[in-house]
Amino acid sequence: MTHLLLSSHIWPDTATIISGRLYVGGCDVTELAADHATPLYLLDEATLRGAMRAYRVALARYYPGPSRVHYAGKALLNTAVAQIVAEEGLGLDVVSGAELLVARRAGMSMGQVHLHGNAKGEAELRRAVEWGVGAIVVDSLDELDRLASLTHGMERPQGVLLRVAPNIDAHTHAHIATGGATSKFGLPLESVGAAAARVFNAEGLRLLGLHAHIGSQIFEVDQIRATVGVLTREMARLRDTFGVELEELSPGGGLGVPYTADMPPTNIDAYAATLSDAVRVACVAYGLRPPLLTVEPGRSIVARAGVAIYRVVARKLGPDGALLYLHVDGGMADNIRPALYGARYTALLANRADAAPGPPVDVAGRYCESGDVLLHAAPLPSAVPGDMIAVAVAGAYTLSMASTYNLVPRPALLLAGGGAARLIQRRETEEDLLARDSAL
């Protein structure tokens, strides 16, 4: 019997081969795609706790002051998923009503949980507020005045954070940059000072700090020093101007995680270190106490934790009769990132893992878009019908923005530890879909 690990540079922790099948939580992959069917998505408990555990240490050794993690639940959230976070003692950022409602199911402390958002709705501020979230992470002057009345003359003021674009153009995909001075997202600089005086004007609001995120996929450190740098500056000057040094300073997530061999690794101590430096450097230079440190990590905390798994279930052949696509059983529906991003990924036959690469093939999903492509060029063995294809690294921003496109049942999650795997949402049934629809 062969006993082989995987590289966790891209695999989960867990991830092993043995007598050519692949292995995660202990649970043979196969065996889970028969019981369960595919498309299937699994997380490796031991990879997504390891990650916000790795978190929560690294800042507890660099930083001086306080610090806390959010876990940026946009990722992927669902109920077991967030109990995870509680448990981990992790906060939780929450971007609509539906996702505050999964964080309350949970048992999550409303005051751990922050609400973002560019364009949030009365309903979802009103349910904010009225549950006790810790800070409402405020994105516009007239998102403000909505919060100013909807809060006046309560007890206990709401917390707010000002999100803040810091007009630094991050080096990602521009569809996930998000602090250039153009974005969509964040007050511009100019409007900081005004947006702290509202809040200082307004008796059912307190300002906690400033916030900002430039985007995800980030590896280089520069980018973090520089946003750091923004925030505090912003923050001294309010403190000159108003007299109040702000208490908490959220310089976002968005660290990187390769997707590939030749990506660079997820290094989360670094960034800890790196990060905790460039603020205590900061408050030095403009004469700060540390202040609580909220960092906001989805991505590179569960994103290695998943794989998904597809069936083959045809081949083409061109004219000459070379294999031009593998076709499966999932795509772009469960998976957007290739069709939207240009994304690149790594796979492997789950139930033939050890078996030698053939020639490069491109793997086709089942919906109707030439676009719906999610390998290009994988390296995998000759593959037939029945054969099981994992990709690593779909714990983030997969199902999270799941679609049912030509009306197909969004897969099911499983969460594998210690030899066994629990189902942690369900597979979506046509029911599902139909029960939405009204007959003439």
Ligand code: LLP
Contents of the next structure:
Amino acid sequence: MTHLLLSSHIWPDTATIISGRLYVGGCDVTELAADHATPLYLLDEATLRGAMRAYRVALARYYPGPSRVHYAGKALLNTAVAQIVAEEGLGLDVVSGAELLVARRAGMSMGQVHLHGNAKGEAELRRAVEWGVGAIVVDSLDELDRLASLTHGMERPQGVLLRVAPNIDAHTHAHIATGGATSKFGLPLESVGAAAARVFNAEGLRLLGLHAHIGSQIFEVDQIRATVGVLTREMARLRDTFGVELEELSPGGGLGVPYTADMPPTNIDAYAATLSDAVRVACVAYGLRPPLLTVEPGRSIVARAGVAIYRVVARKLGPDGALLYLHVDGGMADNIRPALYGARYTALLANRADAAPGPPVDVAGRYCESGDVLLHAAPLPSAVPGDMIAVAVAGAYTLSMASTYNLVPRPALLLAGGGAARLIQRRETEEDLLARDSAL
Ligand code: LLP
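Please show me the structure of the same protein in the form predicted together with this ligand, now that we have looked at it in the form predicted alone.
First the chain shown before, then all remaining chains and molecules of the complex.
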């Protein structure tokens, strides 16, 4: 029996290769793929829970005031994941009525749930208020007015956070940068005072604090410090104007993760230390009490816990007979990230991981679009139809962004741990896909 070493900051904590086969959570991935069909997504329970704990422990250690962690459900959400979030003592950020429904199904306490979004619907706002979410994160003055009239006359005021566009450019992909002054998200700095005044005048609302999220896949600590700087400066300004010191500060999520071995590992402990220090220093500078610090990580909690498994269906050879593509049975509908952001991934052959690498090869998805290429120049062993390709760091923004393009059912999701795998989201069926159609 041979054990092969895997890059520990790319693959799940429990991932190991035994006699050439990939194991996750003590389960033989090739066997799971045979039993559940492909494409298949796996979540390693130990890695998932470990990241959640790492955030809680590190913030409790470094931050001088109260702190909490809200998992950003948009990265990956279903009832089982929300249950784990609750079990680990985290709160949850949702962005739609159906995500709220999942939180409720999972038995989450609604006080631990925040509703985000730049264009929340009236029904979503109403549901959030009726169910008593801990906070609605207000994105615009129009939303604020809608919410003020919705909550007018309510016995218990609805807590709100104001989302601020802090005018900080996150050095990340343009599609996932959200902190610039002209970003579609958040109130411009110039209208924070006006927004606060409206909340103070709305008897059904209570202003809890300020929020910002400058973007995702962020590695630079300076940007975290800058965000905290802007939020605390605004808090001090509101205190000086209205005589009210807000109790909560949320600098969003966004901590980056490596997708390839050449990228540095995610260091949740160092992030929490930097963030805590930034808030502490800024509070001293502005004479503020350390507020309740809420962080909203998504990707850095769930990305590395996830592995996607595809089956090689065919090979495409060039005119000279050289291998151009491996065609697999999934692709851009279950993981849009390579096509949308040029994201790079790491892969291996789950059933023959110890085979010698062949020439680098592109792995193409099955969908009818030339841009549907999951991996470019992947250093995989020479693969043949039937081989299984496992893609690492596949937990975040894959299934949650999945589509049904070409009417291909969306994959199943298993939770692996302790040598067993539980189906937590079944594969979509063709009946599911056609259920909304009516014949003429
Ligand atoms: N808070 C807010 C308000 C957010 O908008 C987001 C992510 C988060 C927290 C969590 O950020 P994270 O820790 O996951 O970076 N689809 C893109 C990422 C979009 C992020 C959207 N907002 C991708 O696949 O890279």
